[in-house]
Amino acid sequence: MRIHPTLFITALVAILFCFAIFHVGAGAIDIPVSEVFNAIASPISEHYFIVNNFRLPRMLISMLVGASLALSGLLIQGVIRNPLASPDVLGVTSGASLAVILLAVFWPQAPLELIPPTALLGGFIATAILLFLARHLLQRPAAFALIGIALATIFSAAIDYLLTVNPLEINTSMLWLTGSVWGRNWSHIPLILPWLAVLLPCAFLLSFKLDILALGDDTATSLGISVKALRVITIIVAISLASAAVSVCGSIGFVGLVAPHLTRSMIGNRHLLLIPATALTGAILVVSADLFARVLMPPIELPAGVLTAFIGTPYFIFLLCRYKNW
């Protein structure tokens, strides 16, 4: 089912903006959908504090993070030429996640400025890995990310390893591991913003390079373009989307998988429309995600990453059966 461009993006807006709406009005104290907007704007309004100190920071990074993800995963989608492939499922958010453990291990006092150039590292060490050992697999997507899950198996291991010697980090470590924005404020929006400002353009740029590779390698090199400079090009911008959502929230599972491949089934293949789809995709997911973890078991918050993991699992396992021939 194919629906037109245009039409898919606007109906996306609209259900990001209700998700937002109730995102910022959900929890503890519930506030009116009538109210929401008050509440943001008036200093008199009783909810002005709880609103722009707690939920309209942690609902905006919610949206810049899911769209990072998203975005990743198409751009790795794009590259590899592999619908199985993810940050997550490829095991970068594991190597970026593991490289933020140890910092918080080795140097617990080290500034919030610091996390993302850390898990950016990891990403790229992790990214490097993996492309050394599937260099030969990369026509091949279902063995390709069977590698990539035995990668993040490892490096999850590692994580639970300095967990356990370290059991002074492991609360705090844990909800961050598991994926979660719960007391994100205004200082974590810096984290992750200009990434995407400036990567978010760096995606347009590549779009039409993205639609001429997808015909193969030969056509796109007859016609005049470094498919390997492209691939690393393109690489970089995705592992640098993904380290930083990581470096804010940890790691939430499964969004740079779905969104390509929603907006995929709905409006083609075609990069220059698959960008921002895919990021509305991955913001409605993030947020929706994140407000039901907060309303399903009050008073506790479920990470956002669960109900990420819950939907990503089975949707992984049937693109597995999909594409078993391959």
Contents of the next structure:
Amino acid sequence: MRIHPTLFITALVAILFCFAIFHVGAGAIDIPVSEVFNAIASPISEHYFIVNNFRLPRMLISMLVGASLALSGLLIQGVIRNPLASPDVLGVTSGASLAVILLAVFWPQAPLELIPPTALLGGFIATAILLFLARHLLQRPAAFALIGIALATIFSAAIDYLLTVNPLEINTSMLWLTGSVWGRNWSHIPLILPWLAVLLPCAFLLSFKLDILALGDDTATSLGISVKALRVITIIVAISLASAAVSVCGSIGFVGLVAPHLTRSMIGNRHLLLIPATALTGAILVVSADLFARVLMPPIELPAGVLTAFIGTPYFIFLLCRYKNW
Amino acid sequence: MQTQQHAITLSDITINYANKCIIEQLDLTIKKGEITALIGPNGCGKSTLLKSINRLLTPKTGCVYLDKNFNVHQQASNKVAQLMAMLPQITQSPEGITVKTLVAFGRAPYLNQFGVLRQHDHQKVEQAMQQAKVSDLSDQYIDQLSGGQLQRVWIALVLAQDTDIILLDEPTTYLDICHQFELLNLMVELNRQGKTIVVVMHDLNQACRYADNLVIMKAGKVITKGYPEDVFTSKMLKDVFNFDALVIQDPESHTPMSIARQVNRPHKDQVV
Ligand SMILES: Nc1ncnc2c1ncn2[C@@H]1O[C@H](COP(=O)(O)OP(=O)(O)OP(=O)(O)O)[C@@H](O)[C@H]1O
Ligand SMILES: [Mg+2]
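Could I see the form predicted together with the partner chain next, after the form predicted on its own?
Let's see the whole complex now, leading with the same chain.
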């Protein structure tokens, strides 16, 4: 199934827009769709306060996080040519989470601005460990992914341990970790928006080179690509995107795996088109996951990450079952 | 003056895989404007040598020069790519792209960050597809091609790169006999336009026919090199390939050709 890329991207924008409106409208107080714009724009609306202070920033954060995670997954899959890779499967996001938890435990009063660099540091250390352990397995996607999963499990165990011995931190941290956009407000936007604003253009600049890398390292080198440099730069961009997402809402699983797959199957392999399409798909996934997480069984609010895992894990298992090159 | 005649100069090249030494202290010059065939038994290091020329492998010691001061391993990657193209022995084709898209990647060394093709690039791509006889496949997806068609598409990519030096690692694999000779004739045509061609071949008779020079390798060493008439002998075939053969003159091209001596194959009548 192939769809014309521009058509596909237009459709994604439309879908994202619809979900965004429903997202802002839904909640303990239901705002009818027709009221949403009014509630955002006019201060005399009865919903102005709740929409502008809680719903709108939460919706925007969901979008930004979804886009970042999806883009990160796209870049990682492209650069290590591994269909099973994504920042969460490889343990990058749990490494970043662990670093933030460590910060919270050992320096509870740390300013908010310290979170993104801490997450980034954690993400990089996790990647370095992974690349070291799996240095001979780069050509074997499944084995590589398996080591990533094992690492992710260790990091999660360390997080559980830290939370158990520091019970005071538990409540807020737990929610944050399962990948929740609950309680996110305008103050969290600066943690992620600047990153995306810088990294998205970087991704676009890498797009043609990534297309060529898909022809194999040898051909890419023949065609004048410095393969090693391209790998390093792309991985840095990808980890930074994932870490930025983690620093606002923890690890929302499987968006980075599913979104690139979905878009690839729809529009093929050109990164120039894949980048916007994947970012939009990721945004849709997280906005819709957070929407459903709130409306499925009110008044209980599920973390959005639980929903994406419900969809993403079977998809990952499906990929593993279909995967033949063990 | 001396270096002007050489398209490629390798000096003191040593190449290791892990800690196995594949090529040791090899020196070789490739003459400008000629077709040089690299021949030798399986695993003797032909592909390894081509890869190191095209910096897909970094030699442990030694340098590869295209010009006196142009060491390929120290130059900007896309600058080298404007001078030298290579068809690898094993290609890796991604799914879901068309023939034309793949061939257009050959223009990569000349393009900007976003890979936008200009008028001139489109012309080169069309021309390359015509030369490689794949114009009529232009809009097909590459995962739907036969092995030989795919091989010709990759050759078109190499031609689209439009370089003075072309390295071909077993370009005739997968091709039927007619397309093999078409490709070899194309090679000669490109050579007449001034291109230097280094080609790895397993068909020795074709090599003698089409190459100006033979470079004969065994176990990571250049055993001998020179004109086919001079180096292509029964003794060489026995020493290098462990192949018992008679060398006669090809009645068509008057170059040497080998014919296997019948050793162990009994006559049909005797078996029954
Ligand atoms: N990636 C690799 N790792 C380790 N050893 C390798 C690798 N690639 C090739 N070799 C070894 O290096 C030697 C030379 O290989 P090379 O591919 O250059 O041979 P070749 O002359 O091209 O052979 P063929 O005619 O079969 O293509 C062989 O002994 C091979 O086993
Ligand atoms: Mg070879």
